[in-house]
Amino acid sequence: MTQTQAAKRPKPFVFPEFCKGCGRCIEVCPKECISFATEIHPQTGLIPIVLDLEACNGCGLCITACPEPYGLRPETPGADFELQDPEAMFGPRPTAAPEPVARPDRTVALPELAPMVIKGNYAAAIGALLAGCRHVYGYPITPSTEGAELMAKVLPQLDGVFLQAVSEVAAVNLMYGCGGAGLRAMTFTSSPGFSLMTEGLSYMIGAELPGVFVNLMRGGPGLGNIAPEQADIKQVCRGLGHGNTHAIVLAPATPQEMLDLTLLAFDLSIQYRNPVIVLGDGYLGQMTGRVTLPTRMVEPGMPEWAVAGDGEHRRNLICSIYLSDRDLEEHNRHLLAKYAEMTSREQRADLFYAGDAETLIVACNTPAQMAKGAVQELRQRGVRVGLFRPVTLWPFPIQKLLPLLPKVERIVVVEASPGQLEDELRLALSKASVYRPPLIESVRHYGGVLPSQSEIVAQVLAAQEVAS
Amino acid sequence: MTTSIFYDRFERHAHGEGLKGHSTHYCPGCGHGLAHKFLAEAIDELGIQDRTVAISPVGCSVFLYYYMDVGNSQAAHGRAPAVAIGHKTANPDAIVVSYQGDGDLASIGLAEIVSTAQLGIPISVIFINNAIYGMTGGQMAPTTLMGQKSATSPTGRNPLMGEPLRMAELVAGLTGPVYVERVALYDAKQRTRAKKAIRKALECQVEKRGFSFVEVLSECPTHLGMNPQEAERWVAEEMTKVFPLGLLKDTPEARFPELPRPSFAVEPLLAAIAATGELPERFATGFPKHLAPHDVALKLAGAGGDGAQTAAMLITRAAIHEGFDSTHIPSYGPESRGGTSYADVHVAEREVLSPAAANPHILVAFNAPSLAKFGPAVLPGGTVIYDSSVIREVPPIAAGVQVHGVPLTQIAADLGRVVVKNVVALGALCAATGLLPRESLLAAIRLALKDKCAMIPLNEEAFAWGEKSVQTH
């Protein structure tokens, strides 16, 4: 290297307040130009280096050795670095990346189609495809597996992605990444798998990411069995991982609703930037029935907040960290406001002969169909009984229930769980300041046994006898 | 050697106030800053700033997103590779970097890193190995050296704690990755190599070659209880003995298949889900009220392979094509792959309510255990069809239930294909109960066989023999 070239190479400079005094530069300098200062820097409490550049040939090894982005830097040619200040040097704005703009969804009309005869799992998968979902991540688990199987078959034909994850833990984090990129991701799972996903759900809720979870509940606790149960209601309504979490929980009762509510789940998930749970029982995944397709499908746009991996979205961050307690409290207030909005706007229920019911059955999923059969049978006998079927389990549709209560003498909660639906009902009544609710009775089964129509009929009739 | 990849001001670092606006949160002498710098320089040199998505892990480098002016996504502990694949599959043009420490990658995230590496989808993993847990305060890492003292190995790591895990070797042993190298930061020569390796890891992704992995031996002076110079020497002299530096895998000719970009066209979607505008032909003149006023319950039961589920599905389809509602619940799980197999079917005039069929109007039993179990549950006035080729003893069945023993297996065997015994059963069911018109069931059979047309005449014959066997009964 000639003397002239060496002279042209910039020499290092450093703002002492940005030097942590690690000394990596000192030992790498061949000309021994760098040493530790003799005094602690008053702003950092650290001893920075000092430069004596008389012998410096601008080799740059010190700059490569400095771990700090704004530590040792080449001096700007012609500038008097003694007079420079960081603000002026590094720019006032944190980034030059543009402000992204949301690209809205487009709805596309579908031709008139014949009803399909398909399993609930397939119906949910088709609902997701029509909602614009082309990314499915999952782990096989009975009784939800056919959803993943159909997606594995269909998505390659639509240039989508089905990826079988190493576990449910990985599956939810694949959804976190894909949802973070602004796309519609989903999974099919069942109770034990859903438990594993709750860690990731807490992160998705914290980072405000969309994603749809179809959970077809099976018998528990533990490995339990693969028969239908409803004992994840507590988990989805009250236990979505750690922290202040909630998600809208939609409870289908038929294969048709497996499609309709999965489609709706994507809308709500994108709208609120929050995961949505489609909670069915094992029967709903396995049951084949008539499914009518909607008249429209969605071609998804791109939300402005996504980390899409392009220049437009470069400034974005997907993150659930708020290190300062004040910031995290503010974030929680924001989440709570969102939950409040969901609670006031998204309560859904289906009523069957409920208007004049003196005995009101409360049930969801397949047991609600059994209950519907019971109501029909009892009405033929002249019993004033009706069905209140929550379609959203969270938020519990208390606004739809309150107007019915003046006529209701008894509530019979029918469920394949040890009172988890009843707990949601009681909590909702309590929060609505209904301090003297009607007498609440129950028909319950556990471990994969569903309440039967005849049991429900018997319970309602027994209540009638007591009343009369 | 300066780069615009760092934010002009670190606004996410305590709101960018004071020194934090331009200083990292790392301790003096920490290797993370160097790895960040080399990553930033490589992004700059390759011109991929806009496309880059950096995944911040949990650990000391959890705040990577404070510094890098790229798309940022922060992952749960150990899950960064899964999050990275989520981003990559969402946008194949994105250059996704999973930056992880040794607790994150080699302990809690082992399943994610090993499966992602073997998957081979092009992402770049920068693995910082400093042989200690930094953020939680100096606990033992999977990479802690034997004898090394830490907060959870206070007298030094001993054999009861297992030996240090060599991740680069483990990852290089997989067939998925295209490039694996271990580098260090302790002197100018190693830093040059480290920078090149990080750049190469990104190039592997830009060129769509595949999954790349760079393990960086790094200094944690704070938790080693050393000054930065001692820590550098310790890495050079002690760590490299256990974690030898160098290239472990490089397959320059490898190319990963192109990742798909979704289509939202209507026609391919309808074709893929087999949705059609063609309404099926109807044959029924009304609901079979002679069986039940509004809702007929059926149970089809046998051994796995008897075809009970297929027959149930055909009834459901035929009924829905006739404009009725119908449901079919299979017994699912281990028994559906052998053993017993039950199907509950309802055909309802308007809506199926209770979809289970504990007390059916119609039972089709393909074997003796099924008949013994469900025969007594058939409702009075109902119908039982059982395979008389295999069932010798008929259990007590309620008075008023019609019982038809039909040699289903024998008829099917005579036709040359035992598998059509379920279609024989459908024919018998049709003739014995009048649940649905024969044309209706035959149309469902033909539709199911539309890709195996050659099988249609045999099935039609089987159906006819089933009908005949009941009529002549």
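For the two forms, the rigid core is made up of the largest set of C-alpha atoms that agree within 1.5 Å on superposition. Residue numbers count along the first chain shown, from 1. None of these values were measured; they are calculated from a predicted model. First, how it differs from the form predicted on its own.
- After superposition on the rigid core, the Cα atom of V412 is displaced by less than 2 Å between the two forms.
- E455: CA moves less than 2 Å between the two forms after rigid-core fitting.
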Second form
Amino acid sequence: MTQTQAAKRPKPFVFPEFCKGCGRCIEVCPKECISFATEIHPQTGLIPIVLDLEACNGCGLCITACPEPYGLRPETPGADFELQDPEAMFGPRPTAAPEPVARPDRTVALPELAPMVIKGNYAAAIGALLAGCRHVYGYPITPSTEGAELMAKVLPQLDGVFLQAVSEVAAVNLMYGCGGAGLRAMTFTSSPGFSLMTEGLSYMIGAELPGVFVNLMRGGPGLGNIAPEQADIKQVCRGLGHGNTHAIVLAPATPQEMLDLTLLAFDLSIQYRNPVIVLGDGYLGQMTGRVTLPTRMVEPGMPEWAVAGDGEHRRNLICSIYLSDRDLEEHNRHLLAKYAEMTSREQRADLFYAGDAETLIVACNTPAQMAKGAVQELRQRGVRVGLFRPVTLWPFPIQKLLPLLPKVERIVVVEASPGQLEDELRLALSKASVYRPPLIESVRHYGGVLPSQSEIVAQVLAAQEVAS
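Please give the corresponding structure for the form predicted on its own, as opposed to the form predicted together with its partner chain shown earlier.
No partner chains or extra molecules come along with it, only the chain itself.
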């Protein structure tokens, strides 16, 4: 072959974003024109090949050896293989649609009604209805099923939708689509079902979509049992799917708070474009209590970012994928700023005899009721003890706790888990630079057994005797 004939043959051109880094082309090249690059390609996470075509004779063996159809291609004279961003080249996609404008919610006054005596699950469902939720997706699981059952009966009469999905995985993805349309959606679930939803939760957080998850914790791990436990605290505060994910976690302690905090959850979810978790325990969903309805209900509007399927919102896009590492880093910076705003503005706690307490009990959900009874009993005995009940588990209400610490000598964490609430407390203290907190003790049970009032009283009195 003459040098002129070799020059006419096309030489290879590599698309690094398609190269799998297998090295087959390197092995077959007779002129050693191909080698591995020195850096990972940001779009693939692989090390592609690079070409030095000075000695290339255009034999085409590398192209034949390449298993990826578009990794190595013959170079076409005059062709420009540089990838271009269409928006950078041609400007934004032309559309006649106007810029979307938010339609605000409307508040509707309710008549004064007598209090009801209902289950916590029903109270949460009513709170969702009053918040303007008309779309519920879920899969039955004890001890949360009654909330879904009530929604299945009521929503068709309110032009709403209840859909029993084929699984919890399907349910959370239905919530993704509904939230993307700018509509208020929710689900009722319990611990094993919530675990299945965490992948979809990560997608919702990444795409900045609202949605409310009522998780009534039950005994675990695995299928465990249907009795109450609090061992999902670590999951909801530190494990909401992969990636940089957080959501506000509200921890009700009574059927009344099941209603009130579910109502609040929808407001926060829309405000921050982020899922919100209402975290109860099995007893809280099943126990009956006195519930007073609020004086208002919400008639939802439409957020400007929604993909609503109409001409007004045609410009919008919902997704959680960013192929450029720089773009994804910027998106994560945006999420971190939003989490910081949540942490600053949304810390909530309920204090009971905590102002002068030397011993402070920390508890949430149903165990907080036992703790409250223990405080009342101990106060009658002259013991200066109080209750600090975090209403938000994430963000932990450390700013509400810090002013109490100068008088507190001892903290007793009461929980139905192996220290998951205590871990949140300790982490919050550390982040607040409290490196020498009061002595922290615990009263714990597992597997569906809840701490009792008598156990809490005995723990506090025993500590008092040791101190004296």
